[in-house]
Structure formats: structure tokens, C-alpha cells
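Here you get one chain, nothing else, as C-alpha cells; it is the form predicted on its own.
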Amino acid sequence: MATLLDPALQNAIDALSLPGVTIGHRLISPGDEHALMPEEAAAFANSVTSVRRASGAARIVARQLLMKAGLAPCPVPKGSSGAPIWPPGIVGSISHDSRVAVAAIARRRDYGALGIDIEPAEALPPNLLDLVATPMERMEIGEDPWQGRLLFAAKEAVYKAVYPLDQIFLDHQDVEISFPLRRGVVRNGRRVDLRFSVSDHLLVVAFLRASDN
């Protein structure tokens, strides 16, 4: 199967520069729902065909991240979290808007906890912004929607690193982000390190290097 790239994206990706850590994506195509393997699928049997979709090309990308780790291609079922159940020894995190889907993998003897997520470059709504920011984040972003959306893309990505190690849900004022520092803090005290990316989607990495675990 072909893989369709956004080369914005891409270069994005590359200038993170997290090592131990391998970022794919792709674009979201007609079919990627097929790629969906019988152990994959089941989790998705009553979703629309657009979820199906996103879902497929998310783990076509998760696929080629484990081949390029020398692992077999192998199911990456939904757990019944929500999140992804990779192979023994691997950590990692997808993600996906209505465009692009995203991958990343790591080795769990390099990192003790890798989360993804994507959003387009586009405002945030200011209710939801109301909803998402603390008021010490309030008084950082100040009124500029943009920095709301990555602080919300942020979230969404520490929520993903630290859910499989605490098995605890968070809403988002649960999350406390530092874009200076590059770093979250969960509410349980847990501290989260951050990559970020702009490009025409915002990107960010959250992670746990295994020494901090």
C-alpha cells in the first residue's frame, strides 16, 4: 500500500529530533479501512466508515514504525481504554484528525511512557478554550487561539502517555502546561517532558524517558 505524505508535516516531524523515538504518518485515503486487521476491526465494527478510515491508516503507519524496529507486522488492537495495545517491549501512541494520521513507537528500555497528538493548525473555540486551560495557562496564551490549540493537542498527548501507567481518567484541568519549560504536570504530580511541532498541523510528543519512571 502506497504511502501518501504531507511533505509540511513531514519536515516537521523530522526537526523534532527525539531520539529513540520514530514518528511516521500518513494521509487518510479511501481503502485505509481495509487495513484494519480481524483483531483490529472488531473494536470498530459499529463505527462510521470515516473512523474505520482514520483508525486503518493510523495503524498502517504503527505497522511500518514496528517494521522499522525490526518487528513482524502485527495487530495493534484498541484496548478497552481506547488506547492502543502494542507488542511486548514497545511504547508508543497514534493519533489522527480528519486529514492525517499519526504514529509513534519507542523502545520501552528507552522510554517509560510516548504519547502523540495532532490537530489542524486552526483556532481554537473560545468556549472550549474556557474549557481545556487552567487560569495559570490563561495568564501564558494569553488570547491567542493558536497557543490554544496546541495547549490542547498537549493534553491530549500527556493524557495518552501517563494513562497506561496510572490508569487514571484526567480532564483536562487535570494537566498543567508549560510551553517554556516543554514540560507537563499531571495532578498526581507526574511530570511530562513535550516536543512540539507547527507546521500546517500542530504536533506534539509527550514522554517519560524509562530512567524518569
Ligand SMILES: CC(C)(COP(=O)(O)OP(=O)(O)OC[C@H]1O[C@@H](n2cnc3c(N)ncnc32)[C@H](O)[C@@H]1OP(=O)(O)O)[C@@H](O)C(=O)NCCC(=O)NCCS
Contents of the next structure:
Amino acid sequence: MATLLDPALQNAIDALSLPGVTIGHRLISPGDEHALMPEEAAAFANSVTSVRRASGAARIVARQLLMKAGLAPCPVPKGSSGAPIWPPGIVGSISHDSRVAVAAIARRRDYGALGIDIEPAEALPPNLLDLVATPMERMEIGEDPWQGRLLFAAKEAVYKAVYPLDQIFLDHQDVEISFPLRRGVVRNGRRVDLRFSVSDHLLVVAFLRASDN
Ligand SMILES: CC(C)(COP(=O)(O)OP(=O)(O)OC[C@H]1O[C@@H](n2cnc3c(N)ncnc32)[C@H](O)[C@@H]1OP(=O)(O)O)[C@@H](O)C(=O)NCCC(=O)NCCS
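Taking the form predicted on its own as the starting point, write out the structure of the form predicted together with this ligand.
To see the whole picture, the full complex is given below, headed by that same chain.
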């Protein structure tokens, strides 16, 4: 399967340099829907082609990362909660926007949880800012719709990291992001570290180190 990359995004990913975390991406391409393995395809049986294509592209990336880690390429099915099911010893996360699919993996001995989110580098529609930002965050970012979009991505990344641990549905108001501290705090007290990457896409990685658990 050809590797289709966005050079600006690749540079931004390389600059993240989070030890022990491997991140990859792929430009979503016609035919990527066929990359879904039978164990994965069932969850997308009722999905439109664009959704199957994006999820197929993400699985191509996931399998490339698993191979890089010395593991055999295997299915990464979508569980009943929506969270991807990784092979034993691996934590990881998946995201896609309309153009790009990304995945991140790490060894469970090093990281307790990972979450990733990618968004186009576009302003958050102003009417969504009140929904996404807590009063404290609003003081930090004011009316800035660009930081609003980054906030949105950060909360989705936090959700993907903590859901497999806590199985709790979270609203945007249940997670408070601090950009200066590069941290998200969940209403139940969980603290998640964050790394941000800004290129032609906004990419956020949320993580808990194994020693934090
Ligand atoms: C999980 C969720 C955040 C995904 O966000 P999205 O912008 O729709 O889509 P993305 O492309 O970024 O991510 C999709 C991937 O998230 C992963 N995912 C879905 N549910 C998940 C869960 N409960 N836990 C961890 N990962 C999950 C899947 O791997 C999915 O990819 P796949 O369909 O190819 O398997 C969203 O669908 C959701 O369930 N939201 C409800 C909770 C929420 O958003 N609260 C506000 C933030 S705190």
C-alpha cells in the first residue's frame, strides 16, 4: 500500500518527539476503504464510503506503526464503545478529518493511555466557543476562534485517552485544558498531559504515562 504523506504535517509530527510514542499519518485516498480487515469491517457495515475510507486509511497507518514496533500487522477493530482495540501490550488512538488519517501507538509498559485528534487548521465557528470552552478557558483564550479549535481538538484527544480507562462519557465542560501547563484535567480528577502540533492541521496528543496510573 503506497504511503501518501503531507510533508508539512510530517514535519510537525516529527517535531512533537514524544519518547516511546509513534505517530503516523496518511492522506485519505480512494480505495482505502478496502484496507479494512474482515474483523474491522463489520463495525462499518452501515457506514458511507467516506467513513469506511477514512477508517481504512487509519488502519493502514496503525498497521504500519505496529510493524515498525516489531509486531505483526493485525486487525484493530472498533469496540462497542467506539474505541479501537489494540493488540496486547499496546495502547493507541486514531483520528481522521476529511483529508488525513492519523494513528498513535505506544507500549503499555510506558504509557497508560493515548489519545489523538486531528482537525483542519480552521477557526472554530463562534457559536461553538461557548459550548466547548469552560469559563476559565474563556478567560485564557478570549474570543480567539483559532485557539478555540485547538481547545476542541485537545478535549477530543483527552476523551479518547481516558475513555478506555474510565468508561465515562464526557461533555466539553467536563474537561479543562491549560495551554501553558500542556495539561487537561477531567472532572473526576484525572490529569492528562498534552502535546500540540500546528501546521496545515491541528494535531493534539493526550497521554498518561504508565507511572501516572
Ligand atoms: C470519540 C469522538 C471524540 C471521536 O471524534 P470525531 O471527531 O468524531 O472523530 P475522529 O476522527 O477524531 O476520531 C474517530 C476515532 O475515535 C476513536 N474512538 C471512538 N470512540 C472512542 C472512545 N470511546 N474512546 C477512544 N477512542 C474512540 C475511534 O478509533 C474512531 O476511529 P474509527 O471510527 O476509525 O475507529 C466522538 O465521536 C465522540 O464519541 N464524542 C463524544 C464525547 C465528546 O466528544 N465529548 C467532548 C470532548 S470531552
